[in-house]
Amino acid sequence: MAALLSEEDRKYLVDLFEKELKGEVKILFFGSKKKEECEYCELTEQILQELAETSNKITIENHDFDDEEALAKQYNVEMVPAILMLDANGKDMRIRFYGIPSGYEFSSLIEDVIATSKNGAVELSKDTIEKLQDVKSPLKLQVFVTPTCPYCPKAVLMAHKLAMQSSNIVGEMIEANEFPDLSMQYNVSSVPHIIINDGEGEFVGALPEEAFVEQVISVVKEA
């Protein structure tokens, strides 16, 4: 199978990771051998393997969603292809990629690898960190994206940053075209479309940090 990363991109990542990666990163990939159930699993697995080849600090663990139900349940993996990350201590960063992180979303994957190598240390304002202390029960942020959306990575990374900062938040990227039933369920017609707690709240657009957090906290306050 032909390489997905160009030689130029591979060299860029080798240099970037050599400078930026602090600790080891373990990427858990959940796929399925049933092609009819997971059209993009093979390509997602390939892009992850090529990514791991650019740094000895990145390792990939491949798991079969159908055969490893207990492990999938442990990490609350609900569909495939799924990607999640653990830091050097085995801590789950509470970020999920559902669907292949291609196009603009490949940059989100790279940013998350770097943040995970720093044990989830992310840049957020003092005000945001204070507001996140109000999140005292489980909260799920689902960011619906498409690979051709240039604004989507900003929304994905914001959801993932909040998840890394708060132990009660899970941030998910969902490739809208790969999961049409879910997209239809939430009436996703433009992206990024952010669903809070399975529909308790929602908004569209890559909002600035303060406005994004306000949307999230408004749902928490109403609960």
Given for the second form:
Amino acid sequence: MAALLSEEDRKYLVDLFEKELKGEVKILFFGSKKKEECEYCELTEQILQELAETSNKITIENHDFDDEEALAKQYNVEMVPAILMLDANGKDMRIRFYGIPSGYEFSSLIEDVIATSKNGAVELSKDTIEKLQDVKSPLKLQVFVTPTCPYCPKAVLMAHKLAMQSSNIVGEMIEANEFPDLSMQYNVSSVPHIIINDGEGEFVGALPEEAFVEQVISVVKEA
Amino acid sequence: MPLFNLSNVSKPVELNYDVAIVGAGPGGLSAAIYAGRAGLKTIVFEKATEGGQILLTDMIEDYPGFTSISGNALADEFLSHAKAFGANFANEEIVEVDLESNPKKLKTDLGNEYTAKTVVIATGSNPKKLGVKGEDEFLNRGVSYCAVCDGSFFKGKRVVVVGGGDSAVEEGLYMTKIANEVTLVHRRDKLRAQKIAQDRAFKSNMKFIWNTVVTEIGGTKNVEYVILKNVQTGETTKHETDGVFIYVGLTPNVEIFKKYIKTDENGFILADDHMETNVKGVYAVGDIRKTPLRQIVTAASDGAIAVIDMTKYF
Ligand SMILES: Cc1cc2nc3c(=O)[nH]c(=O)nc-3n(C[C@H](O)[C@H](O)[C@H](O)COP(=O)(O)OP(=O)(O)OC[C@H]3O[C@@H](n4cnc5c(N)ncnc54)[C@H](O)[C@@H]3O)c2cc1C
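Moving from the form predicted on its own, what structure would you give for the form predicted together with its partner chain?
After this comes the whole thing, all chains and molecules, with the earlier chain placed first.
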């Protein structure tokens, strides 16, 4: 198959990773051979492969969602295609991409690789870090996106940063078009749409950090 | 658009600059190109994705040099052009400014405090709300302001587009490729959009309801109908629909500057012929400015004028 990354983008990534990657990053990919159930698995696998080729610090582990049930369960992978990242110590960064990270979301994937290489050290305000200490039980943030939505990466990255910062938070990107049933269940019709703890809370829009955290914390406080 | 887009990847942080440009739409990016070429140490802040509102449209046909180009591709050209001449980029939102201090201070949502000798306000505009009952309630249930973002949720469904300007007509046309039925509701009896867009709309299967305003958006779980009022007869009707796309004008992103900067009654910034505002060394370019035309070409032009003038401070 022809390369998905242009030569220019490939060079850009080689350069960027050369400068930015501190430690090793392991990307776990879960796919399915059943094409009718996972239209974008093949394409996702290929873009990850090309990504891995831009730096020797990045490795990809491909897994089959149907054949490796136990592993999928261990990582709480619920659907495919799924991507998650482990740092050099094998620590799960608690971020998930469900659906292909294409369009603007490709940038989110790159930012996550860089953060993972720094063991999940992310830039957040002092205020946020303090507030996150109130999150004492598991909290799931699902960010529904479309690849053509320019506001969406901001929300995805915010959810992913919170997940890297707080060991109780899982942050997911969900490509809404690829999971129509789930999108329908949560009435997604305008993105980014953020679902907190399977529907305990929700909001729409790429809010700035403080407001985003406020929304998340309000669910924690209610519980 | 390119299948894999890298424009959001941000750069390492450095805090002090000659020029701070707030917003990476065409106005901000044009200013960044000129500032880079003038040898000024430049940073551009963008809270969403570089490109600004041009990312919200499918095709652009009125920016010189490109007979037809996708908004995304044009944004990419602007961005790589600005980067080629050395502008720095930060994916941060400016949340607070001090424009009276010297140098000027800009605080971001990540808590970083940057300084710059001059500031270009290029924060553009956001879609204006209709301000009717149900608009907020159904915001995530069928009301949208961005067809390219949310259009795919309305495959095979019925949508109403509100407005009669370029954006309403162009985005309505975009929706005719996705939705089953597109009805444009306009408060006047003719469109304000450019002639060529009008011609295409009339040739398409788009339906039109003239002299009519939306007074309410309603439904149970999702949008199911809009209430329409004919402005001439006063008659109201219920029109069934699954989605409402609103293109009824712009509101300027000016809140954080209001304390320092003079605006007109609608919040658009007043600048002189050189784009300088009432505060020395602070410029306003593009959609944010009180200007007779809000387009890519005019935003780009503003950016150039501002930076050439600004060189007097260096
Ligand atoms: C649907 C649609 C279709 C259009 N079609 C055309 C067309 O075909 N041809 C044409 O010429 N024009 C078109 N326009 C108009 C054109 O897009 C605008 O005139 C132009 O983008 C204005 O540029 P700008 O740089 O002033 O602002 P914007 O493009 O609005 O960019 C401002 C940027 O600033 C960012 N920002 C705002 N506040 C902050 C902050 N506090 N901190 C950091 N960043 C911030 C925003 O996220 C945004 O990216 C269209 C507009 C729309 C909405």
